[in-house]
Each structure stands twice: as structure tokens, then as C-alpha cells.
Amino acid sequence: MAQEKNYDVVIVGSGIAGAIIAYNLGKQGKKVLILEAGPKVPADRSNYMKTFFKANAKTPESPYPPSTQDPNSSTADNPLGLPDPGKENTPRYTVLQIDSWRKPKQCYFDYQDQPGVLSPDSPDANFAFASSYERIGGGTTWHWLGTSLRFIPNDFVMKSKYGVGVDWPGGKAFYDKLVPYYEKATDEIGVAGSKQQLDKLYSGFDGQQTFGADYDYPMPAIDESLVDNDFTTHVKNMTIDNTEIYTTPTPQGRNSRPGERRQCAGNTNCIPICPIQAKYDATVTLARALQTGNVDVLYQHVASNIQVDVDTDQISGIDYITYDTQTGDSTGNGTVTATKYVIAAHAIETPKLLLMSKNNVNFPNGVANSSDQVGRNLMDHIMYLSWALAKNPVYPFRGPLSTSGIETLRDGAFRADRSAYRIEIGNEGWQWAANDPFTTLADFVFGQNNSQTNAAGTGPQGKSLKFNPDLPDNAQLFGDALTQNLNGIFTRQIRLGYLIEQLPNPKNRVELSDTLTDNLGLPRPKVTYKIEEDYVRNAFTSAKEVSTQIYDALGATEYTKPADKPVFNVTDTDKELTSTNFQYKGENYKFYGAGHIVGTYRMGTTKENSVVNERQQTWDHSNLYLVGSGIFPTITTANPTLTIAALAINAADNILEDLNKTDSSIT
């Protein structure tokens, strides 16, 4: 199809990165298109919501496109019924897929063999990944958590000051040029937050300041759950690695008051989908983008190539495949050329695109691959997860999923011998923990004691955690019997989540499968991910001791899991090789995923040791930008969202000077 329009830019995606530069550049006049691979963007959420009401599993991804789920796929080698994604046009990876990781017709990745017979904590396993994303109008930021919080100087000289990681291109001067981009990121998202708390929680790092002089958050914080309540009144006076520990009420990018959006009404359904868009999704600043009268988004378009002129370098198009229906075959190709070029597809989809792109003279090794950094350091804040009973009831299951946390232990001297985390306060009672209210109920109802609290036991803290003494060993309730003691638990169910902060490592990438290809015949990401380093693996020992301790100074009852010891050979029993399990000082663990997908085409210093410069442009092609968490040189210690969009805002700045040159030059 032959291309209508001259755009100054096209960008490929359009979640929040790509939206934020193109509502930036559409308001300077230049014209702008995106091609998104998935469908757009409804006129209303119904639909969404009505999938995720009738998905069988609650999760991030069950409302959006592709169904996570398909009844006629179920069989006994595949109870979860997980769709084929060689048979999908835009498969995606879904937590689903987790435990389905060495099973290709069910999961969208591709993964590396064990290398060799493993110990239970050898630092060589390969795991799987444990997040996930989506590809729709709008991106990933349809079930994102909402959680805007700035990184921290110190996250910026990892290596100068700890010893460990990289630092950032410029170190703590870049977080200095970065803060009025935060200012602007608030902005945009509307973000709700007190400044006060923040300042005492930023002020505690070094003396670190991190707002402008005369900044305020655009709308006051969401109200604290009576759960973050009860953390605050119980954590004082605890020190942790020298370090005090407190709680702080989280910045949010949703509305505590009517606005633009709707006020929060507190549905604790913030993920996978919030009801009400009181929560800041990308489909907002993209319907901002599109106001702006120069910018085109053509849907259901697949990037499969990006063009290089043999002679220049420069990008000269990006290549796409249409389609009609997720599952039907093609339906069309073209090209799309434009002054610059934007890849905003996040840090699993962009990578994979860029090496894909390998039939270009000068690039074999992929577009803007010539330091064979593409696909390297994928990161994610691995998660562990602790959840307790608390001493009386909190009335947990109200307001969005979290609204405080413990933030202090981002930054210390202890930095130097383990990974960094912050503990994120969960307003969801044990629903992520142990899939509750169904666990408990079940357990209730059918006699059984998945949940713990229905035969003898003891805890973590050597505490019982029969819920009811009373009560016989899995014991079966009906009518007032049953509510009441569902009532007792459910009212008093708490959750502490870590995210811990991961290294930069090279082994950890995203390449191309040699055999599986999605339904367009593009091939599927194959993927390296291990946590070899005792940096990491010592962050989940302290998690793991504090968490006990808090709920200690709580008066609570701890009833995290010990989580199975690992599978890695399948030669050594009959069971399945397990994802996310690991063993560390004799101890056994399961991480989580925080959705915190990083790395994989990093900002630095030359182009022998990044993709990136720090104006995101790639060293390769000087027009061509990558944006998104995928250029971050290490994850840090906050949320990542909040820094794509300051990031995102500060590219558009870096591509509209040099188009503004590209003018000047041509006039």
C-alpha cells in the first residue's frame, strides 16, 4: 500500500513511550504516525471488563487480546487451556505461560536448555521469566499498578559508589538534567502523592533532594488503607542493615479527586484492569496525541523489518504485515518512511525487531547491533512475597492494590554486599500470595488445608496457624460456621511484596528462536535468565529475616510457604522442571515477577558498550531512537514507569531539536 502522508516520524508502538512522544511532537506541528501491532484502543473499556469477568484465572493479561485462555485448548498435558501462539498473529507472554516454560505450544518464549546436571542452588540455572506484557493500543500500562515513584541518585553510580552494575551515562548529573522531565512525567500521568512524605523519605539518602524548589504534586495522596495503617503505627523503632525503617504513602498515577479522570474508587482491581479508568493508562496521552491533529495511528500493522540505506547508515523504512484477525492469515504489507525513526515496543518486542532487521550490508548482527548489546541485560525487580494474619482485623480487599510501603531500604551501605529493595504494602489480602478468597473458601468448604489455617501447624515464627482452635483438622463448614471464620481470616489477611533490585548481566538476553515463528511466520523471542549472582541471592535471605520481623512487631501471624526445592534435571525424578524456584544457603525460594521488564538495549558511554547514547539515539543510526525501560543501564530501586514517561518526554525534546536542524539544514 503506497504511503499517503510524509511524517517526520514514525514510531512502532504505542504505549506509554511512544504515546508521550507523540503527543509531544504532534503539538510542535510535526506529523507523526504509529504503527501498533495490536488492535486499537476501544471506545469504551465494557468489553475488556466483560473478559476479564468471565476468565477462568484473574490475571494481569486475562482481559486484553489474544484470550489468555481457550476452553477447546484444554487437555490433560495442558489444563490451563493456553492458546498456541505459533498460531497467534501477536502472541505475547502471560504468566500463565510461567509454568508452561519448556512447553513451545503453549508458551510464546523459547527457552535454553539446563546446562548440564545442576545442583539444587547452582548459579548456572537457567529460569523462566516471570513477566509479562501486552501488545494493544495503549500497552502494557493498561495493567500496570499505577506506583510513580522517582529513582534516586544513588540508583545512578551503582558501580563509582557500590562497586556493582554500571552507572547511567553522566551519573548523578543525568538524575539532575532528569528532574524537570520527572516534574513534567507528574503531569502528564496526574499523579497523586505528598510531597511532604517524600521529601522525608529523599532527604534520608545521603540528604539527597529530588523535587524542583517550587514542585507539588498535581493532586493530593490516595487516603492510606487501614492495613497500611497498621503498619505504620507497629513499624517503629526498627533499624534494618543500620538503616530505620518506616512507612511512606506511595505516589500513584491515579486520581484521589475528579478530574480529567474519575476519582478512585477504591475497586482493589488496579491490575489486571481498573473499572473506572480513574487509574492513568497510555490510552489517555495517545487520545491527547491524536487531538493534535498531526498524528496517524494504523493499527494491527506488525513491524517485520526496519530498512537500512547502504550508503548512510540511516534508517530509510520500516517494513509491516497487516492482519484482520488474531488468527487469520496476513491480509497485507508496505513500508513506512518517515525523516526519523522511533522504536517504542518495549523491552521484549523492540530487541526482537532489531534483530530480526539482519538483511541489511553493514548490520548483519541486527539494526543498531554493531556492539552485540541488542537483547542483553534483561532485568526485572524479582519479587519475593510474604503474607501473615494480622492480630486484628484490617479489612484488607478495599482501595487500590497498594498505597504505602517501606521505601527506606532503597539505598545504605549494605548496598555494597546485597541487592537493594522496597517493600510494597498489599491492599489485595492473600489473593496474589495464595489465590485467595478461593484457597480459603475451598479449604473451608471441602475440608481441606491449602491455606494453612484449617489443621495444625506451626509457622515461620514458630506460632500455630490453625485459625480456630475449636475446630478439628480440616474441618467442613456451611452456613454461619463458615462465614464467621471466613469473615476472621479474610478481615486479617496481609502481604508484604520485595522488589529486589537485579543486575545488569550479559547472559540474560533476548535472541531469535531458530525454530518457533509466531502466525505471521516471525520468529519468536528466545530467552536467557538466570540470578547467578550472591549480590541478588542475598537480598531474598534479608527479605525473608525482615519479614518476620515486622510481622513480629505487628503481633502477627506469618504464614509464608517454604517455597518446593527446584527441579533442574529431568534425568533425577519424574516431575516437571520448575521456573522459578531456587536454593540459596539451604534455604529454598520462588520469585515473583514485578512486571518490570528492563534492559536489552542499553543507554552508555560508547558505542562498544551500549546501543544508546544518553539522548537515546543509537550510536549506529543518528535517526534512529529506542525508548522505554529497555535502554535502562540498571533497573534500580523504584518503579520504571515514572522514568519511561521523564525519559520519553526528554527524547522527544532530543528528536525535535535535530529535526528542527534537519529543517534549517534543508532551507
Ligand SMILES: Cc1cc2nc3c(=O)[nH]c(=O)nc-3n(C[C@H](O)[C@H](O)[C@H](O)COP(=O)(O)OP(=O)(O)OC[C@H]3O[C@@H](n4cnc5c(N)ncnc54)[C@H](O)[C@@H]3O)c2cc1C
Second form
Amino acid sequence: MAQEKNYDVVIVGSGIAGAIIAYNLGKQGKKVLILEAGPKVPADRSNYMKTFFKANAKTPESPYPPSTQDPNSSTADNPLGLPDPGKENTPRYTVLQIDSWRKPKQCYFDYQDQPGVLSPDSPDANFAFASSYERIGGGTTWHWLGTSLRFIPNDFVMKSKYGVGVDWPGGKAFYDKLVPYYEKATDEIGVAGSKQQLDKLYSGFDGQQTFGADYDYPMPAIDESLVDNDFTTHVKNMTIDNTEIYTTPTPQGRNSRPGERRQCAGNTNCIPICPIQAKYDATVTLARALQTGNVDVLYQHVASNIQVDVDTDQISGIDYITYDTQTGDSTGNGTVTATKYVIAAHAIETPKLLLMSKNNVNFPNGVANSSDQVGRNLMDHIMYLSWALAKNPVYPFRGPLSTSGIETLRDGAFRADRSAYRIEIGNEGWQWAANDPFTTLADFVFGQNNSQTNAAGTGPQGKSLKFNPDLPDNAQLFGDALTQNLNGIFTRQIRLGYLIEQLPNPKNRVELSDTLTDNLGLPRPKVTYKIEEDYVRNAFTSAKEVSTQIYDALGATEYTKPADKPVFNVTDTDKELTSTNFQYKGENYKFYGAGHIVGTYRMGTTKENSVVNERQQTWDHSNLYLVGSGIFPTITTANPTLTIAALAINAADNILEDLNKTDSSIT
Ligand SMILES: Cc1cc2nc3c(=O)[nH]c(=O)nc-3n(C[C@H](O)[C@H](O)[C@H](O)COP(=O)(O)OP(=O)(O)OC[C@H]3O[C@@H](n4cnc5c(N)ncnc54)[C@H](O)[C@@H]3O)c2cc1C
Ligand code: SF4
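Switch from the form predicted on its own to the form predicted in complex with the ligand and give that structure.
Up next: the whole complex, starting with the chain shown before.
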């Protein structure tokens, strides 16, 4: 198909990174084309809402195509009816695939076999990568939570200050350069927050100035939840690892008052979808980009190859495949060209596309991959979850999913010995941690005890777990007795989530599957994922101890269930192989994914140690830029997207500068 227009820039991906670049270049009169693999952004979100209501598992991905479950595919071996990713055009990993992580007909990723016979505490074990993403118009922010924290200056100097990981190019100077871009990013997202409420926190991290002097958030802070108040009242005068801890309201990408979109109505559905779009998602920026009149989007266009000019090593075009969403058939292919190219397909699909583009004479290992760093250093915030019942009712489920956190443990001298973490205070009861309200309801209807509240037992503090001592074990209730009992439990449920910093490890990587493809014949990602370092495992030990101390301070009863012992050595069937359980120092743990997929095409100081320079331009091809969290050299201690947005605005400035240089050399 012949290209109708001349474009200055082609961008692959319409998530927040791609949309921000398109908008910033479009505003400056540059002509931009976005290739988007997924379907078009719907005119309203009611169809996604309907899919969500119908889904029997409410996962982050459940509202979005391709469907996470297909009742027609349900078999004894595949009870959830996970669709075959080999028959989907833009399949992507979903959390439902974690337990079917080695079944190629149910899991999009291909995984390495386990390396021989392993003990339960072996650091050599391969795990499922537990974080997911979307391939739809607008990308993964459709189901993000909206937490919009900045990184802190010491995040950029992990090697020189703490002797682990790597420094970002320029170290703390990189942070200083980011500050004005952080301000622009909070404006673009419309973050609700209060600089005053965060001043004590940020001045405590080495006394660094973290906000521009005249800057404050564009929206007033969202009210803290009633759950937060319980923590704020009781987590006082506590010191962990020589660091004072206290709660801080979280800056968040949702409207605290009516603006271009509606005000948050506080009904705790932010993941997987905000029904009223009070929460920011990238379709907001994409719409702004389209309104410039300079940006075009081609949906259902899957980038399949990046062409490289053999004489200049410049990118000369991007090949794509189109498909029909109804029949699933491929409908054509073509090539788009521009002066500059940006890949914004997120940290699994971007390296996959670079590695797929290997039919180039000078780059047989893939585009931008002379360093062999493409796909390596895959990271996530591996999460430890703990849960408890508060002493008195605290009424979770009112307000967004999380409105505060304990941030002070994001930095300190301990960071030389173990990973730092931030602690997110959940507002969704035990929904994430223990599959409630369903588990507890089923317990008191069917006379079970999966929630541990319906029979005698003791928790991590040695306290009795049975909620109502007057009831027999495994009680079956109905009518008022049932509702009163459930009300007593649901109104007290609290949860903490520890976002544990993972180290860059070149063995953790995305490669191309040798055997598995999607419906378009494109290779699926092969993922190797280990948690090798005691440095990271030590943080789980710490998180477990800290949780119990915090619940003690609240007078709460902790219910955190120890994970099952990991199993790595089943030879005759893959059914019981452990996907996310590990053992450390005699304790069993389960880790959860945070959705913060980072590090697979990292930024660095040399062509040998990295894929892009600090301008986010590939070392190998000066007209190719890579954006998104794949460029982060380390995962740091905060959720990534505000930094993705800040760096995307910075990349747009760099691309504009380079485009203007090209223009003036032509005239
Ligand atoms: C459950 C969950 C909660 C989260 N909560 C938070 C939070 O509170 N705070 C935070 O900071 N972060 C959060 N995140 C992370 C956040 O969602 C991501 O960091 C962010 O959305 C990534 O944006 P991106 O533009 O880089 O990628 P994406 O938004 O994933 O966009 C990539 C785009 O590229 C397209 N694409 C992929 N392959 C191709 C191809 N071959 N051709 C054409 N197009 C292609 C995709 O369809 C997609 O539209 C969360 C993530 C999850 C999963
Ligand atoms: S609490 Fe409800 S209205 Fe507010 S952002 Fe979340 S889903 Fe949207």
C-alpha cells in the first residue's frame, strides 16, 4: 500500500510514551504517524465496561481485547478457558497466565526449562514473569492505578553510592535535568497532589530540592481514605533500619475536581478500568495529539520489521501487517517511512520488535543491538503483600484503590545491603491479597476456612484468627447472621504492598521464541526471569518483619498466609511447577508483579554498555529513538510512569532539535 503523506516521524505504539511524543511534535507542526497494533480507541468505554462486567475473573486485562477468557475454550486442562495466543493477532501476557506459565496454548510467553534439579531455596530457579500489559489503542494506562511519584536523586547513583546496580548517565545531574520535565509531565497527566504534604518526605532524602520552587500540582490532592487514617494515626514514632517511617498522601493521575474530565467518584475500580475516566489514561493525550491536525494513527497495524539502510545504518522504514478483528485474518502489509523513528511499544514488545528485525546486513543480531543489550536486564517491582483485620472498622473500598503510602524506606544506608521499597497502603480490602470478597463469602456460606476467619488458628503475631469466637469452626451462616458477620470482616480489611526494587541482571531477559508464534506468524517473546540476589531476597525478609511491626502498632490482627513450598522438579507433568513461590532463609514467599516492566533496552554512557544514549537515541542508528521504561538502567523505588512521561517529553525535545537540524541542512 503506497504511503499517502510525507511524515517527519513514525512512532510505533500509542501508549503514554508514544502519545506524548506525538502530541509534543504535532504541536510544533511536525507531521507524525503512529502505528498501533491494537484496535482503535473506542468512542466511549461502555463496550469495555460490558466485557469487564461479563468476565468471571476481574483481572487488570479483563475489559480489553483480546479477551482474557473464552468459555468455548474451557476444558479440564484449561478450566479458565484461556484463549490460544497462537491464534490471536496482538496477544499479550495476562495475570491469568501466571499459573499456566509453561503451557504454550494458554500462555503468550515462552519460558526456559528449569536448570536441572533445584532445591526450594535455589537462586537458579526460573519464575513466571508476573506483570502484564495491554496492546490496544492508548496502551497500558487503561488499567494503571495512577500513582505518580517522582524518583529521588539517590535512585540515579546506585552503583557509586551503594555499590549495586548501575548509575544513570550523569548520576544526580540526570535527576536535576528531569525536574522541569517532571513538572510538565504532572501537568500533562493532571496529577492531583500537594507539594506541601510531600516536602518533609523529599527534603529527608539527603535534603535534596525535589520540586521547582514555584511549582505545585495542577489538581488539589485527593482525600486520603479512612484506611489511610488508621495507618497515619498509629504509624508514628516508628523507626525501621534507622529510618523514621510515616505515611504520605500519594500524588495520583485522577481528577480531584471536575476539569476536562469528571471528578473521581471514589468507587475503587481504577484497576482494571475507570468507568467515568476520572483517572487519566493515554487516550487523553492521544486525543490532544490528534487535535493538533498533524498526527495520524493507523490502528490494527502491527510493526513487524525495522529496515536499515546498508550504507548509512540509518532506519529507512518500518514494515507492518494489518488484520481483521472479526475474522482474525491478515489483511495486508506495507512499509511506512519518515525522517525519524520512535519505538514506544513498551518493555516486552519493543525489544521483541528490535530482535525480530535481524535481516539487516550490518546488524544480524537485531536493530540497535550491537551491544547485545537488547532484551536484557528485565525488571519489575517484585511485590510482597501482607494483610490484616484492623481493630475497629476502617471502611475500605471507599475512594481510589490506594491514596497513601509509606515512602521513607525508599532510601537509606540499608540500601547497600538490601533492596529499598515503598509501601503502598491498599484500599481494596483483601481483594488482591486473598481474592475477597469472594473467599470469605464462600467460607461462611459453604462452611470453609480459606480466609482463615472461620476456624481456630493463629497468625504471624501468635494472635487467634477466628473472627467470631462464639461460632463453631467452619460455620455456615445465612440471613442477618451472615451479613453481620461479613460486614464485621469486610469493614476491617487492610492490606500493605511492598514494591521491592529489583537489580538489573543480564540473565533476566526477553528473547524470541524459537518455536512459538502469534496468529500473524510473528515470534512470541521467550522470557527468562530469576530472583538470584540475596540483596533482593533480603528485602522480602525485611518486608515480612516490618509488616508485623506495623500491624502490631495498629492493634490489627495479621492474616498474611505463608506461601506454599516451591516445587521445581516435577518431570512427568508441568502442572505443579511453582511459578512465583520461592524460599529464602527457611521462609516461603510468593511474589506478585507490579506491572512495572523495566530495563530491556537500557540507557547508558557507551555503545558497549547500553542501547540508547541519554538523549534516548540509539547508539547504532542516529534516526532511531527508543522510549518508555525499557530505557531505565535501574528500576528505582517508585512507580515508573511519571518518569516515562517526563522522559518522553524530553525525547520529543531532542527529536525536534534533530529534525530542525535536518531541515536546516536541507535548505
Ligand atoms: C495493573 C497495573 C497497574 C499499574 N499502575 C501504575 C501506577 O499506578 N503508576 C505507574 O507509574 N505505573 C503503573 N503501571 C505501569 C504503567 O501502566 C506502564 O508503565 C505504562 O502504561 C507504560 O506506558 P508505555 O507507553 O511505555 O507502554 P504501553 O502503554 O504498553 O503502550 C505500548 C503501545 O505499543 C503498542 N504496540 C506493541 N507492540 C506493537 C507493534 N509491534 N506494533 C505497533 N504497536 C505496538 C501497544 O498496543 C500499546 O498501545 C501499572 C501497570 C499495570 C499492569
Ligand atoms: S475511584 Fe472510581 S472514579 Fe475514582 S479513579 Fe478510581 S475508578 Fe475512577
